[in-house]
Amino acid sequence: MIAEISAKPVADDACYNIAAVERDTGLSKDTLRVWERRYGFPNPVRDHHDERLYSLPQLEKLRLLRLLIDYGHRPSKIINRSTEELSQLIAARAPAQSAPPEIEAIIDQLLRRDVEGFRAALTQNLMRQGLLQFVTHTVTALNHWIGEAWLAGRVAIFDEHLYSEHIQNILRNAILAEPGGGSAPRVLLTSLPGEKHRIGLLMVEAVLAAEGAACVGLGTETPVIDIKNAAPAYGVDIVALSFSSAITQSAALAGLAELRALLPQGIEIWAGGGALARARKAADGVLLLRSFDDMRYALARWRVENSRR
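Could the structure of this chain by itself be given in the form predicted alone?
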């Protein structure tokens, strides 16, 4: 069965360029191009500069596909289903429960478009809980339940953008405010090209900073060769990489293998995120982390091992 969207949508309906689709769906440009070539969807038209343009129906279907992939579905099994069928799959797995009251109260501020109240609620939770608990409990829960609210039609795309911007700003400021600047190990944090998601990377940096590690944040989408050069330049002990579900597992593992071959063996590589959730193993010398607890155990292990040297 071919994709439901016509292979030649009218140009007037194709109003989103590939950068906008990448931003609004969380699917990388490389993923979009691979799907187009392999599955025939999405099937954008081209403008007079030969740049891809995507219709609103394609954008909406891509957002549904991204959600279902996050829930464990394989692209090849669902990509040629209709938007209605994808919506039914989502509805069938959506839990019939509500967020904890403290999380729902924050989401309610967002849904009422009370920007000041929403920001104040986040800040109050951070001050009350401390950075570590704020990240591992509140932000983790908010990420999940705002996604569920989107499934239920309660949250709009622009609400998600507001949420993302506020969380990033609060985490950056909280990391900078951590006393002492951290000590060993020294950890370089970034993502590879194609991975734009900052929240996951900032959450990792926040947990490490709260645990007393010294963090060197390069932001997202750093080429492998630049990571290879930056790691010794900044004198880091560990390179930590985040991969969201927008990146394929094979691409994530290939990037990690390439980086491992370039870095000195004395520099550890830690990696985690949705793209690696089902990966059984990575290249030798790459540690896969499934949770924040895994990362904290790895941090404690590194300190014990290096205290003997």
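Rather than the form predicted alone that you just supplied, could I have the structure of the form predicted in complex with the DNA?
Partners and other molecules omitted; one chain follows.
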């Protein structure tokens, strides 16, 4: 055990309207109302004009519910349990085993809230390993274990925010530092609307940059039509899309099919990430990448196939 977090806010009279709860929990207003209708929870008081006012404990329980549902529980089975039981469910889900020591050492800095030490630990690892190793091993492992630590209640949400920001800093810095502007192929990097995770995208960009490809990063959540317009404008050879597990597999595959139909055949589409881990195959003409090694292999193949221009 490394550190305790004090996650209990104090204010009791604080009341939140339905829009605030939607913002803070990610549960839509419709969902909140229909849960109340069907299951009797949450059961907010009403203000003088019959509008819902949620209490802080309700809001906290809603967040736990959201989390458990994301991890596969069904709403009706857990919605009427107490907040304590829900916390136990979450704790039970995460195996108590800890990460490899070198990873644990970095997480430890985060748990100590030692911002400077955390940054130094990351930088030191990057220097020792080089960008490629750092991304494919250290960052991959950190993503996994910080997720686990969060489930186990060891790190708070804001620690994850901080982690995400710092990894971005380090990766963007390393990408800029890669020698040369990059040559062929030219790769457009982005994600579809709804997919907000930036780290996966940056990891891809880092690997490509380390391999000497030219990257055009558009950030997250580019509508399909905009990707279709951007690809020829920037003269890219490949469009690479990242899908975290925040999005459903069917949504990812539908988006890929739509994009494939819009893009000219000469432009390849590469897709990878957690949401596609269990997919057998994507639409025709979409290359599914299950690992960074897959991607490096695909890159080598592309270069062979396009070697004589």
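Residue numbers count along the first chain shown, from 1. C-alpha atoms forming the largest set that superposes within 1.5 Å between two forms make up the rigid core. Since the structure is predicted, the reported quantities are computational estimates derived from the model, not experimental observations.
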Comparing between these two forms on the rigid core: C-alpha of residue 220 shifted by 2 Å or more? no
Rigid core superposed, CA of residue 233 - does it shift 2 Å or more between these two forms? no
Displaced residue check between these two forms: residue 20, CA, 2 Å or over, core reference: yes
May I ask for the C-alpha shift of residue 75 between these two forms, in Å, based on superposition of the rigid core? 9.5
